[in-house]
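Only one chain comes next, encoded as structure tokens, the form predicted on its own.
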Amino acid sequence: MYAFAPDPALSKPDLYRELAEAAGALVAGEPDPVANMANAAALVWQFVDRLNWAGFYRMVDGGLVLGPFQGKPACIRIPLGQGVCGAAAARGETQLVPDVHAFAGHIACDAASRSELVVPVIRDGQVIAVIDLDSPEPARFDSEDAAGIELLASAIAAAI
């Protein structure tokens, strides 16, 4: 049995630090990238508030699909380059988005959701998955988070 529980009195930092470890103890040695992806997702969840979508798309024939996550039902494919996680796969850049409205192209799979960030999982030079998170606040995600986000995307890079 797993049992990981985020201590709310934790800096950012070091709420994302567990986050990566976590998820580092959990795909130690786990071979299937579905499994893997899917318990990350459920750490994310568990660890990062104020979100309404939190999950992987991973890149399939030149194109993201879906794979695991939390949340309401989401949009299946997204081509490279269309919206924030097309954007962070074609450009292998994290995507900060304080205002979904005002990102030209924005594929809106929740209406509920204000902001964005999207993380693209680099492993050997190329990007093979994004992790994209949602809010229904405006402006909820930071370079804090950006960073704890990126930092969990290197720890399970090899595992997915």
Given for the second form:
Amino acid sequence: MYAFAPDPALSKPDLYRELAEAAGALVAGEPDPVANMANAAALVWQFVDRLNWAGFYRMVDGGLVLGPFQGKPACIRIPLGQGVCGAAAARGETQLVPDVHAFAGHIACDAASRSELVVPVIRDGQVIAVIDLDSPEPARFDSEDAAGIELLASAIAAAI
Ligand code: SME
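Return one more block: the form predicted in complex with methionine sulfoxide, after the form predicted on its own shown previously.
Starting with the chain above, the whole complex follows.
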């Protein structure tokens, strides 16, 4: 068992720094990407509140395929460029979507989702995966959440 407990008094940047450090510590020395993504998804679920889904889609043969996650069962394959995840992967850029209903092409895996944050994981200049966070609250995510999940993506990019 690993006991990583976020301190509720932490500022958001500090919370994400702790999350990235915990993830870095968990993946250190472990070569299995599935195990590392599974633990990273569990940490996001534990550290970040007001989520209904958190996890990975991996780049496989030019498209996205569902990876380890927390939340309800989700769409398995997402073509590059489609949905919020496909946009993040195609552009190699974080997508911060305050209202998923206003995002053309949003893929509704869980009808409860109202806002979404998707961060590409980049290794050697290539998008190898995306980290997807969904919330039932509109506008749940801001630039600090985006920066925090980008920090997590950097911390685990070599290990997934
Ligand atoms: N909403 C995402 C699909 C993945 S689920 O939210 C888990 C999208 O539009 O890409």
